[in-house]
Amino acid sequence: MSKEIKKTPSAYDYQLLIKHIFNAPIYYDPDQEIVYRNLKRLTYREFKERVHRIAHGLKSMGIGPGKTVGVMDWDTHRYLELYFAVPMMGAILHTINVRLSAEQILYTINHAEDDILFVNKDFLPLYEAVKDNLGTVKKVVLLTDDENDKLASKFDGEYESLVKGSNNSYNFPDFDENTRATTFYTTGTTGSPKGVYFSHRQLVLHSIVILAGGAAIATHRRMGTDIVYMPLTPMFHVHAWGYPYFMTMLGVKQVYPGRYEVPLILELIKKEGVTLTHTVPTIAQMILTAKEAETVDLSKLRLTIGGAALTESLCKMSLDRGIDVTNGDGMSETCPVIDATYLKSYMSNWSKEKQIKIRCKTGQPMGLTYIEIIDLNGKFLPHDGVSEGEIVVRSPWLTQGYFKDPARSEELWKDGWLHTGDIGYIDPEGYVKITERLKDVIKTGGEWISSLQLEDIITQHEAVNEAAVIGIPDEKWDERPLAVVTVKDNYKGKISGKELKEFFIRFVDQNVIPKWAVPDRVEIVDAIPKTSVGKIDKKVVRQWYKQ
């Protein structure tokens, strides 16, 4: 019979709270810097004081335990301060996706029941579009780089004024570690955005495990006090993959680029010595192919790709520049990181071509995480590198449901496993490989075709910049694959869709894909639509060709 530990009545009941992450760098290196564009430099000592001050400012505006603070901002030092101040007060941080439509933004603010909004000056047109229909918002605070901005008088406060006018010491309370810390919304293929939420305990555990894994893996040692970090995943999107929390816990130099502008990003990488970042493939492609990148040394950069599959062509492009690139995986519902791809020690001396095959797998489970594959009947499938099914997950930092949506919450957590909606396999080495989104699989003649595999193939052509493969209706076969691509500037007008289609035949001859999987045609377009977080939006592409 198991026995619980009995504690003496005077023992401190230590809860896993974000405030304990916050204090760590003050002990280690209080004079380390946090940089915002080329506009602001703070030491951790100053950062700590500003967090205490803005907490007092929030309290003066009625924010306390259980209240919700919505934020519409770029990646700034102010956002980082709110990442800590709001949840450490016992309040809830709602990171608003500013790339949604005004209608969707209005829905998320009202659904989350925001009490106060912090709005960057650049997003005032969005705010103006929704302000008359806000339900619970009582006050609005302006965020601006100009402390003397005359617009401030039209709002209930201005961020820097709140900071300057407040006390520099706030007593952040103790409370239950399962208290909700953050809320944000994920957009699905149908219906309204879905709210996901995470507790202090979940965010602290997520930070500790990612730090431990990043520091321990010898082949890709990513975490250490000597790194210089810059986010290239928006801070409104799944806590910028959690990095601002564990980078602050580690006490490293952090660089926040504000609005993403490729020339400035490259300038900051060069000037500040950035060595660690993460982003989606489209942003990485833009940076690596920018003219300004030709004169920037990227050989010290460690890059994690997520949000969409790391293709072999992007992996090779990164490695050719000396970048240590790996894949990471997760989703809004998973906080987000559940697995990452690391080379095993015996793979270190492999050729670049052989390593690419591993680097482009989806990943191996992080510590405390279980990943399995199930068939349509919920039966677990073997880890043989062949058996494909839906990927399901267990981990201590997964959202426990959708906010105010019990029916979809139960669907998400059917049989006690979080259902990702991804199709894939696990090989005998333990690597997960996503082969398709459940909603994106192409069904032709009773067989499944992976659009991700076809996209990976066509982007290996030297002329192709990016690609989306979709299934289009076919009377005989139910669906047939169609490839939509953009080509590099020096190939525009010099290559045809027919020539690109013939490229697939090489992979048929190599037995990589069957002949019937070759797309019926390849369409060259000027641009492929993107979602609010920079992923290719196949919903829009399907609408183009649904007839």
Given for the second form:
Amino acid sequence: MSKEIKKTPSAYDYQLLIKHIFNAPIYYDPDQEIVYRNLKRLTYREFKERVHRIAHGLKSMGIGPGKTVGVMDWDTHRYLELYFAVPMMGAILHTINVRLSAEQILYTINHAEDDILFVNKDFLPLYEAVKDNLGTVKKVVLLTDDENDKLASKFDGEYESLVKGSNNSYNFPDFDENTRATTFYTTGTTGSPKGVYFSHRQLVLHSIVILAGGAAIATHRRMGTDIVYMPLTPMFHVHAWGYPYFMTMLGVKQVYPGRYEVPLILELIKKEGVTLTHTVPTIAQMILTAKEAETVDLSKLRLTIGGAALTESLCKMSLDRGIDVTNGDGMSETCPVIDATYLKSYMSNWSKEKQIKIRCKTGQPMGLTYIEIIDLNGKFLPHDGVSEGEIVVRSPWLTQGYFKDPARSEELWKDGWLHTGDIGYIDPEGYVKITERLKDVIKTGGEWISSLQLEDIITQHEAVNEAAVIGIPDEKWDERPLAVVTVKDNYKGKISGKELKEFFIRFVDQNVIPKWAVPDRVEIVDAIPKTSVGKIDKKVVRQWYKQ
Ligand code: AMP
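With the form predicted on its own in hand, show me what the form predicted together with adenosine monophosphate looks like.
Shown next: the complete complex, the earlier chain at its head.
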């Protein structure tokens, strides 16, 4: 029989808490910098002090263990401070997905039961649209770059004054490592966003393992203490893939670009010497093809693409600029990183063309992570590069359910594996490749649109009989929604796709969907294909429009 270790009563019961990864870099390199645009430079020493101060500020507003803090911000040093201060107090950080519609944002704030909100000045129109229907929010704090902003008087506080007016030493408590640290919402097929959540233990393990892989694997530029990091996936989207936590843990120079503006991003890469970033294909493409990129040396950059497939053309374009590019996969449900297309040692002297094939797979599992593919009966399929099935995962950092949603939680975790809703194969070398999507959502520019919600809208039009909304491949946005509809007999030949498209705009005006969710086209067809059980067969519809 196995034997548990014995603990002497005085042994410190070390829990894997975010405060422990926060404390480390202060000793490595306290003068290393954290930079925000062209506006602010902090040393880690100052950063540490500000985290302690904002914790006091939060406390003065009633935040403590179990409370929830919602944040609507771009990628800023202030967001980074809240990434640490909020969970370290035992409270929960809700990184509000600002790309959802106002109606969905309101749903997430009420569903997460946010106690206070931090709102960047740029998101005030969104806040205005939801503020009268907030159920649990007691206080609202303004985030602004202008320290004398007159708007501040309209709120319960302003971030910088809270920092200034507070004590610089906060006693972050010990608690169980399974305490909830963060929450984020992802768009579901039913239209109502689903809340995922992560504990301190999960975020610490995610940090250690992803960093260890990045630092150790010799076939790529290593994530050492000499790198300069800049996020290019938003901090509101699954912890910017967790990087701000482990980059802070490593104590490297970090550059936060605020709102993404390509010329500024390129200027910061050049001026600050950025060597590590990660983003979705759309943004990478915009950066690489920008006029300003012509004069920026990108040859020291290590770039991870994720959120959608890395195409061979984007991969080649990156390699041609000297960028060490790899693909990786993850979901909001998975914290998010689960795999990456690291080259194996024997591939390092392969030709560029041969390497591209590997770099553009989806990835091989990260440490401590298991990825399998299963058929419709839940049977595991061989890793032969041919058999395709649903991708399922086990790892210590996967959301343990959807917040306050037991039915969908059980669906997600059927038979003890997290079901990704992605279809793919695993090749004999261990690389996963996503080939199709089971889940009925469309991904455009890194964010989801619920196809069911769009179908729901268009079928409210009196002319529409049936509708199928699918994502079609798009060079710039990865996917764009396309609505395929049949119309009632008395409308045949009397209504156009253009008129039907305009119908969606009403729902944008009512804040039901964001503007970018409006399908590019509405196609009127004679019939929509059905499966043997009479359900709309989107696989066939997708096939129609594949090109
Ligand atoms: P999200 O929850 O918004 O992070 O989206 C996760 C989903 O994006 C995955 O389940 C995939 O469908 C898709 N995705 C993420 N990374 C990749 C990738 N490297 N290749 C293809 N699809 C991806």
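Numbering follows the first chain given and starts at 1. Everything numeric in this text was worked out from a predicted model, so none of it was measured. Each form is matched to the other, and the largest set of C-alpha atoms that superpose within 1.5 Å is called the rigid core.
Shown in the overlay between the two forms, fitted on the rigid core, is a CA shift at E46 smaller than 2 Å.
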